[in-house]
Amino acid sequence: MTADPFRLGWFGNLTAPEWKTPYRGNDPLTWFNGDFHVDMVRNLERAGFDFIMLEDSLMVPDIYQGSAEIELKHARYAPKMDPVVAAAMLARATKHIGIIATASSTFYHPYQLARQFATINNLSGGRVGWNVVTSSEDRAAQNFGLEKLPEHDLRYDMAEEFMEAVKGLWGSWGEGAILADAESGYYADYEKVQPVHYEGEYYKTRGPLNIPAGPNGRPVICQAGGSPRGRDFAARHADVILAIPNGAAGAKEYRDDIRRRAALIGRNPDEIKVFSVVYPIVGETARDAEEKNAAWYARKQHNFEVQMTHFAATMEIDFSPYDPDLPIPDEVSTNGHQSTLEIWRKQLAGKTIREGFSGMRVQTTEMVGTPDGIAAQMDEFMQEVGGDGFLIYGQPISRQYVAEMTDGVAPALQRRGLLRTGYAHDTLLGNLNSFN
């Protein structure tokens, strides 16, 4: 017995590729020209991935130890290029794979975002997606003239309005509005291009948009809601959800909850595809994979520094004043990723800060083995969860790791009938919905 077919996506970013290993071709100094990421996305397309999701952040973090030193030492958040700009290049370099770019509803204006994503949706033939974030860092807010972010739930109130305004703008060009009729002399039918006149508590925009929204009437919507407000938002708006619950049982609970919330507001739950984040460790043999996994955990000081800067950047919590040989204090809280903080509390229960963060890896469940072994583990996971896909996370990215996925794991999944071998549709939304 095997699981139903599922999908693969890649959790990526536009930061420096792996630069601490001797593997040739990672281009740690020249990646700014885009060649590294173009090659990567073409390989993902060849392997049958549905999309790459490009995360983003809008600051150089300096929370940990009150300095940007450790962050810039490891180059996890900076330097980083704008994914919305790069999405157009990556879409032009490919034919089938979706390109999902992150943009913050807290810092964009609805008209600006609607226009940019409509442009790329047209340029890509319907293969672009918007990963909706509300941001989680005061440092980012300060780059946009604010002292600090709005409170967590208020950001979701604002995001609801933002989404209403953006969807209104995308809908401001009716079907058949483009005529290009030489006989009548009309290029566009003015009666099918209407103002939006959106006015909410936080956003106001007249419309109409000055470009049609493109294939499917809008880009794909992606979200990573984990808190109760985030889950409601994702169930209402998202086509794709990124999730990091704990284990297969947690993934099933999360997916079932999202589907329940969607049904309660009248959406077809099958329209929403939940992708569990995983970081497979692949070896030529099972022993090789175990040794690679053990070597990762053995890099305790490196892992500790990376996770401390990641935690400080996303949560804006500086753990340097706390004793690393004691557990996370109960009083620690955040206005950032609240659901992630609670997940980490559970995962680190009974461990000291140093023990926990030295072994922390961003993933739903551990997967270690040969390509066939990883495929079997994914199969078993999906049999329990019920769908819909995996989001491969491996930071920083290397050509070697991409090849392990595209030339190892993907073919192993295809041999089991679990992964697509071709693209049935021209658009990202069509391919996402080509099977349940």
The other form holds:
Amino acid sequence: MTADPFRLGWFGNLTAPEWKTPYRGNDPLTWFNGDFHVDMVRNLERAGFDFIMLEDSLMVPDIYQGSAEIELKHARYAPKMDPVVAAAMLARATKHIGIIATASSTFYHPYQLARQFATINNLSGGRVGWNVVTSSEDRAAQNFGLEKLPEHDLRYDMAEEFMEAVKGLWGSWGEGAILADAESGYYADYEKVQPVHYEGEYYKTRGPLNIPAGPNGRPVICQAGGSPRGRDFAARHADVILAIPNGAAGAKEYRDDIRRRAALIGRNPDEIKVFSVVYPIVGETARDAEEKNAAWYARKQHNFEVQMTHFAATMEIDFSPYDPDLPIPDEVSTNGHQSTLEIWRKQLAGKTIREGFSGMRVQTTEMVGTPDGIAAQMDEFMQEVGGDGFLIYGQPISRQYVAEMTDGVAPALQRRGLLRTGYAHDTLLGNLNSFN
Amino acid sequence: MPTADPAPPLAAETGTQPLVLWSVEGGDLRRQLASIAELDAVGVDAVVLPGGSLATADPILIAGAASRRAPRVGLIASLSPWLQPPFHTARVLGTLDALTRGRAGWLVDPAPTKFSATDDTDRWTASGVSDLAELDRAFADYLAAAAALWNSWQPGALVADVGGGQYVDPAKVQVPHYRGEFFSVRGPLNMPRSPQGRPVILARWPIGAVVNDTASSHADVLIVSQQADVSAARNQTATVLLELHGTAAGAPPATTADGYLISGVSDPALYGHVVHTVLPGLLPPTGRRGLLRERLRLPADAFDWTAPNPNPTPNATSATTKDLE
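What does the same protein look like in the form predicted in complex with its partner chain, given that the last one was the form predicted on its own?
What follows is the entire complex, opening with the chain shown before.
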């Protein structure tokens, strides 16, 4: 028995590629020119990935030890270039694959965001998506003239309004509004271009947008809601959901819950594709893979420092005042990714800060093996969960790791009939809905 | 009122070939992209991408999309400062400059905005502000905030030192803590200095201008619409372009400006004539290459890193903008 076919996406960003590997080439200093990411996305397209998602953040974190030193040492959150500009470039360098860019509803105005994504949706022939985030860092707020972020639930209230306003703007050019009729001399039909007059509690936008929304009338919507509030938001709006649940059982619970929430508000659950984040460790032999995996965990101090920067960036929690040889104190809380903090607390299960974080990897479940072994593990996972795809993490990215996925794991999945071998549709939304 | 310098010799007399920039017509996106690639092949120095009118897309994204199939031409986005905060502008232009290996420009238009972009915070916005003096002060503040961000990473901040395990030297990344009358931004920017240090800034010189507004006094390149304004504009900046609109582009007049900005060429027959007959007579046969600021003959020191705090490290400014080249 095998699972039904499923999908692959990649969790990417415009940060430095893996800069310590012997296969780093010139990329550590030249990736800013875009070549590394263009090559990568073309490889993903060749391998049959549905999309690359480009995450984003808007600050140089300097929370851990009150300094940017450890962050900039490892370069996980900064430097990071703008994913929307890069998405425009990547879309023109490819023909089929989807490009999903992250933009924060907290720091854009709905009009500006609607216009940016309408632009790239047109430029790409309908192959882009917007990964909706509400931002989780006061440091980012301070780059936009604010002292603090609104608290977590208020951010979701604002995001709901933001979404309504953006969707209104995308709908402000009716179907067939562009005539380009040389005979009558009319480029657009003014009766089909209508103001939106959106007035919410937090946002006001008159509209209409100054450009049609492009193919499908909107870009694809992607989201990563984990908290109950975030899950409702995702179930209402998202075409693609990114999740890091705990194991196959957690993934099944999460997916079933999203589908239930979608059905409750009258959405067809099959319109939503849930991608579980995984970080496969691939070797030429099973033993080789096990050794690589052991070596990964053996970099204890490195892993510990990297996790400290993750916490500092996404939760704005500085663990440096706490004794690393004790568990996380109960008083630690966050205005950032609340659900993630709770998951991590659970995963650490009483381990000390140092021991727990040095052994932590961003993944739904551990996958270690040959390309065919990984394909078998993905098959087994999907038989239990029921869908819809995996999001490959593997940060920081190297050309070697990309090749292990695109020329090892993906073909092994294709041989098993589990991964697409081509793109039936022109648009990302079309390809996301080409099978359930 | 600035006093006019003696008229410099005509471009033709010095043997220097004129700069040619081209303002791309708005409308169909795929036609815009095709036109940019064609102008790149002909050797135009830079294209100006429109922003602001009905049915214009975001010019930064057109530039990003065009960058691969137009690998030489400068890409100048027309951006109003009033549509997004300084951090976004500094970052998207920095990103464009990096992705194009130093070909990014910004045509600033601080005119009162037709867009309304407000929120429920008490941050200042330009929406509804029609007092030109206030807008001018706000624009000076906006530029200072952007400059603080572009200066927040010192040259040489990227080390990628494998042995030492260090990607960035944190001592070379400073928090500007910019607080102005209108805008505040903590910083630093979350990317290093781009190949040019910052994008080239262009502005239009108001016809017959006597006042010295922020845009005119801060721009690297000024665009005049009549020959009579060239000398006044040249008192403000190193490089001045004469705009030739529509049929005027069919027969460029002699000018004391450094070159031309061709605009308003939408008629296909005129477009073909200018691109295939007029431009080859103006441009060097192989086209110019390199950083946009070099092609526009701008002084390098205008793009140097300057310390964002009042106590700069001695000798720090002697370094160059090597990071992303």
